[in-house]
Amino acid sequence: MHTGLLLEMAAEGLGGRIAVGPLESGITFANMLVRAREAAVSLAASPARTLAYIGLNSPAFSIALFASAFANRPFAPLNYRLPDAELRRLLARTAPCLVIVDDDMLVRAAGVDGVTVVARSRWLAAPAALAVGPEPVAADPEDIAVLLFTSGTTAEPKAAVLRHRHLTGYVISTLEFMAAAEDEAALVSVPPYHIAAVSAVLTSAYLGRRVVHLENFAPEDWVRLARRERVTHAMLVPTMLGRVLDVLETSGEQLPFLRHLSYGGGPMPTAAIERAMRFLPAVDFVNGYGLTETSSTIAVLTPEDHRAAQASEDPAIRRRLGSVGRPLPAIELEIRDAEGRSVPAGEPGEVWVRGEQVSGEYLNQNAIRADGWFSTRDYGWLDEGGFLFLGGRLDDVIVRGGENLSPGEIEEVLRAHPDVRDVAVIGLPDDEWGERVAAVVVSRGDRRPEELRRWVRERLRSTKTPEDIIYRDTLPYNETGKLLRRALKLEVAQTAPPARAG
């Protein structure tokens, strides 16, 4: 099936329910279906072969996602935070295309060959008025539904290909149709070019849940909108969740309607999720792990898992608060060594996955094996209960004297120290060991490098103890809360290293 059918099913079963927007004046599922079909007619009648989107979160994003499916045109939301030259290069790669652009960003997309620019306000007000034509032929499950460009921190961004069968496979295998109660509302605050935003729109339609868009994340605005729109479900990356909790603690406000909060997109320190569970005891927390190439979530730490780990006195079970949970029922997951052999529980290696939702494909490049297995390039291990722990990207693993060291494991220990506000562990070149462990620390005030080394040495071992402790006022993150580890490593490596530990 194609993704547009998810909206058709919702409109047929819950047509009068609000699909997107404010509780009092939002767009119903029935109305959204009409708008998406009208937009599809205009899109199919144009020379465009792609529907692109440049802008903030908006109901226009939701409608455009479904319109592209009805018109059988790939949908390509682009990163509006890119410099103009990079954004225009990506836009040119989607040509011939029609691009919906926020009104105050129009000049950034103008004049690109093969690109027709439409202001978001005009498109949202009257998409059918842009062109007329015959009813378009809807997409086939094998057709491309969404193109999401990678961050391109070390090379030209690649366009990840998600076909309709990948996205609908994920939705249908993990959710129950029309299972949402009438009062449920999901707050979407991740940017439109992130897989989590695409997933939120599709899953909410299938569930019959209202979507509320926050144009741009700021913790005060998030809290204000969540209260006003009676938000029951939300997703935040770990850095966003921490900032929301800071606002709640400072203001004394509560979130009386919030029932379910998922997090992902980066490592969640155990102390941080314990803080969140203490502050919001009535909320069900879910940790979701997934990639763009897997159509979103492939492993989940459920609310029951959170509570069991929090209540347990068994260190092995309690440690699971730092895991990303167990694979979804429709996902096969293995940990493999450098030779591609599956390793037993407790041994680290590369995470491999297989399942209907796994694409593993880029434009002009297929990264999935003939047997369906996909290499995530993530480093991790499984415990005896099948819970997955992640240690970072495989390229970020520190190889010291032939031993693989996980930055994530060392960071988790350092974050538990009262002096450490934030930390990133990286490998730096070393003539004797190949690489040495360095910790870039944002301090809470006191700067005591020898104390931090002692702290790690007592909890891990000497080979995992940072030889370099480097202090910074902040660490570099992108807008979705992902640590820019490679950029940090390059910046640190280009400066004179500090004195080595004795």
Second form
Amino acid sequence: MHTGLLLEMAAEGLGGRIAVGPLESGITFANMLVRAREAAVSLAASPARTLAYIGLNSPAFSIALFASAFANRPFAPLNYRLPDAELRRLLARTAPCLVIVDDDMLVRAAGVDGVTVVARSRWLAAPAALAVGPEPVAADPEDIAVLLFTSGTTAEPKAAVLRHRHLTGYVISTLEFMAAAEDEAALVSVPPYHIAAVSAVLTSAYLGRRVVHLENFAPEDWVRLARRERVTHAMLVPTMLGRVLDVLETSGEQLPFLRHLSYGGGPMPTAAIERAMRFLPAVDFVNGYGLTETSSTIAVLTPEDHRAAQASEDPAIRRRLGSVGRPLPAIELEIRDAEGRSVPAGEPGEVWVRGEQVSGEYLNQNAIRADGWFSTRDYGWLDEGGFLFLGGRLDDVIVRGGENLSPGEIEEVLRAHPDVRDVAVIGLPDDEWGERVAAVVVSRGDRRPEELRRWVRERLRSTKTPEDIIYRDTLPYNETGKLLRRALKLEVAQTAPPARAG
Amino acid sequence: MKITAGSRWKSAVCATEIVIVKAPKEDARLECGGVAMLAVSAERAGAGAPSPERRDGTLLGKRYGDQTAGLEVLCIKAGEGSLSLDGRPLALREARPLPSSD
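For comparison with the form predicted alone, kindly provide the form predicted in complex with the partner chain.
What follows is the entire complex, opening with the chain shown before.
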């Protein structure tokens, strides 16, 4: 099946419900199906082989995603925040293509060979006006549904390939059709080129849940929209959640309609989720762990898991608040050592997954094994109950004197110290140990490196105690809240004194 | 008949349409209302009706399966007939929904 079928089903079952937009003026599922099919006719009649999208969140994004399925053209939402030259290089890689561009960004996409530009407003008003042709042939399960370009901090961005069978497999295996109550609304504030924005449109259609798009994330706007649109469900990356809580704390506003908040896309400090649970006691929290290459979520920490961990006196259960939960039923997950052997609970290694939703594929490069297993390059371990803990990217693991140290574990401990506002633990080159542990700390005021070292030493092994404590005013993050660890490492390695503290 | 994952089928005798989520291990006869189903692009021959013992109906968005053959289907249009494979009625699959994470 193809992703368009999810919309066909929603139109058949709940055609009169609002699919996207405000309750009074939004687009219904039935209307969205009509628009997506109209757009598909003109897309299929054009020379475009890909449908690209440059812009903010909007109903056009949802319609374009489904139209691309009906016309069997891969959908490629591009990162509009990239510098012009990089954006145009990605656009050229999708040619021949039709690209939907926000009206105020048109100039940025103009004049690229093989690229036909259409303004978002014009496309949304009359998608059929661009070209006429016969009813197109919809995608097969094997066809490419979505191309998402990785952030590519070190090399040219790779295009992750998600086929229709991956995305529909994810939706059908995790959700019950039309399970959403009539009043449910999901606030989508991750940018359109993020896998969570794609999966939110698909899962919401299948559930029959209204989507409200926030064009561009700002915490005040998020709170205002959540209140005005009676938002019941939302997904945030951890940094966004922290900023939303700051706004609520300052303004004293509440979120009376919100009942379900999921977070993911980066590590969530335990202290931050505890704060969120205290602040929003009526809300169900879900931690979702997934990658672009796995069609979104592969493990979840459910609301029940959150409450059980919070209420428990047992440290082993309590610490699960810092885990990403257990794998979805349709996902197989193993921790493997460097030789690819599965390791028992408690031992760290690389996270490997297998399942229908796992693509593990890039354009011109297949990273999945013949037996279906995909190496995530994430470092982690399972506890006795099967809960998955993540310790950062495998490339970021610090190898000190032959011992593998997880930056995530040390960061988690440091974050719990009252002096620490934010922290990143990295490995720096060391003549004696190969790498040594350095903590880059944003302080709440006091700068007491010896105190922080004592704090870690008391809670973890001495080899995990940072040799260097380096202070910074801020840490570098990208716009979706991912720490730019490599950039930080490079900058610190160039400026940090070679001598060891303490 | 050859039943492949992702293929769409419609009932010859009611409005039911399905998509194959998991294909059966071997070729088999997929039926709705007791009559062999048709490829979605085929024309319905005429005014047949589901047989009395195969008219419990299908429900939109529900999954049905046959464990013996490893078949799983998703109903994408509801109808009056009910589904079977080589004469064995398909069972309604229990939902195991997960909390929303995106």
